[in-house]
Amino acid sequence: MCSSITDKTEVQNAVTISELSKFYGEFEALKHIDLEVTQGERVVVCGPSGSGKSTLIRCINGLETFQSGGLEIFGEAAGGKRNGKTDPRHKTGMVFQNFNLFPHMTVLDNCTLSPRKHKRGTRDKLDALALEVLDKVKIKDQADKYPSQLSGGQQQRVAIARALCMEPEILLFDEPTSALDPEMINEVLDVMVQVANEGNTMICVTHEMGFARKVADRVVFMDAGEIVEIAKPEDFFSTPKTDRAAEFLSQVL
């Protein structure tokens, strides 16, 4: 089991996976994955195109059903039914690479959608949350607007305001900058590394190597369905244990 590298024995695991697989069919997407992410980490997980991260990222988020190994948020188990307290979307929220916005709804309604629906305040209240999520990523003045009339990087900034207003424990990222064009990726960037100094929890799957040394307690390398690697980032990018690592490492640096 691959453990914390906190010094606080008390901080509880957010995340503990233990031998998970994952199947499509009789291929295997993932090998026996074990994993703990505890409180208020940040995780970046990396690897080659293929390997299993984004695949990882949506069991963590109920998106994907595995077929063995175990699955934990918060102590309670996850994996089976889409329902009650063991359901892991209640405590998670998911950044997308492609938006995922309505686009029949303006930003301040995207983002008190999913509030308004699992019944956490009145609608006053829910606008009043979403003005100052939006605020804090940056895009309040585009409240009234339609996706349509944003750029990629306000549509992903408002992707993560989005996630926020469901004030969730975990926070989870696929890829939020892979379908940005390259001058738009820092303004969503800054946005990730701002949330991510506000002490949350943080699994986040990314081709960005700066955003992963900035701010990664932890970096997690996969390739062909399994962990490979797990280091520090000072540790990850100057002495990376595996060859595979050290491979990867010298074609994206």
Second form
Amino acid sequence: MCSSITDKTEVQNAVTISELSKFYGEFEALKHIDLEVTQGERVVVCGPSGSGKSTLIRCINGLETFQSGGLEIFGEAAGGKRNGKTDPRHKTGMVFQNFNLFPHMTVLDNCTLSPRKHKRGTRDKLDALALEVLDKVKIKDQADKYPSQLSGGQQQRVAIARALCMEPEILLFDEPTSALDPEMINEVLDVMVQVANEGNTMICVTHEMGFARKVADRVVFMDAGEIVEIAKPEDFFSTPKTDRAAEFLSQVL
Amino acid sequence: MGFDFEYALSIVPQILKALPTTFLVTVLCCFCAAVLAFAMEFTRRSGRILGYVMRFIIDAIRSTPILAQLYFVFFVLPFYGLTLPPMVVGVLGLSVYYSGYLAEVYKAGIDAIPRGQWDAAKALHLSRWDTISVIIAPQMLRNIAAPMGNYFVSILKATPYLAVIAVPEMLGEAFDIASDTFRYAEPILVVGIIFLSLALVIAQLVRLLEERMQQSLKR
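Output the structure of the form predicted together with its partner chain; the preceding block shows the form predicted on its own.
Let's see the whole complex now, leading with the same chain.
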């Protein structure tokens, strides 16, 4: 178990993962993962492709099932499978590598769909809220457009807004900049930094080491389905403890 | 006995009397088949055992002749105490038969939707029904507008089957005229032309609908 690096003594765990294992048939994609993320903490998960980092965060919000081990969200156990309205995983929001916006809905409708379906308020109130969030990600003027009319970077900012509109307590990012053209990466990272600075609990799978350096409280390095190393970014980047991490860093930095 | 153009024109009104029935059966069947296929396709996807059962049912529907199905409902069920009016049997029979095919079309339309759409719906904690009705169905319909339209035309063209169970549709009406006068060329040709015009109208409507859907995608 790793202790979280925060000043406060009594901070609630947002996510507690213990002994979590995930199999695809015979293949063990995640091997006895232990990880605690405290409320307000920003964790960057990195590692070579196929190391299980995406699988791990997909387990947290129930997009993947797992076969053994435990997952708690704010102290509430979430089983291997989803269970209806009371599932604590409802406190999570997610941003995907390929945006996954709904192509047949406007930007605004993409953002308000889930709050509307969860009866978070009247349409007017939710529209206003969504416009506020869209303003924050600097894309308010595109609210009535369709996703296909936007650039990749714009689409990803909409996807971030859509996740924020559910007012999630934990934000999950699954390689949010990997599908973007290089010149669009920064506009998305800027928004992510901004979101991070607002005190949200974030777990980001990313290869953007600059982002990790800037906002992460801890870096989790995974390889071959295991957590190999957990460290503060300054320690991780300057003096990685394991050879595997050192090798990975030599390739991405 | 050559083709009598005047005679052909004179029987048009009598055949057109059956047009409302043909039209009604077509519209009802298109609607029922579309809804039924929707239920069948999403049942097929909803669970393992239910999925296998539904797959068998869909295959069975598609693998038996439509006439056998119609005769079964019309002649065999009354033997077991269930007698339905011909119109009901006809609509039911055609709807079920074509729902089997439409379910396959839906399947292709859903398979073409990127996996990420389901993921996003789940990540936004939408219920299964909301996911299907708001996210998946609209994108599916856009994918399958053309093949679905084909089946609607097929349903129209299958209405003459109902003549065998005494539903007064157009081809049956034409045959009644023919057997009275022993002139076959004119009634059959008239019916053929009417069906052709109807099919062309439907096809054109589908094309317009398709174009509109594509436009909303491009917007």
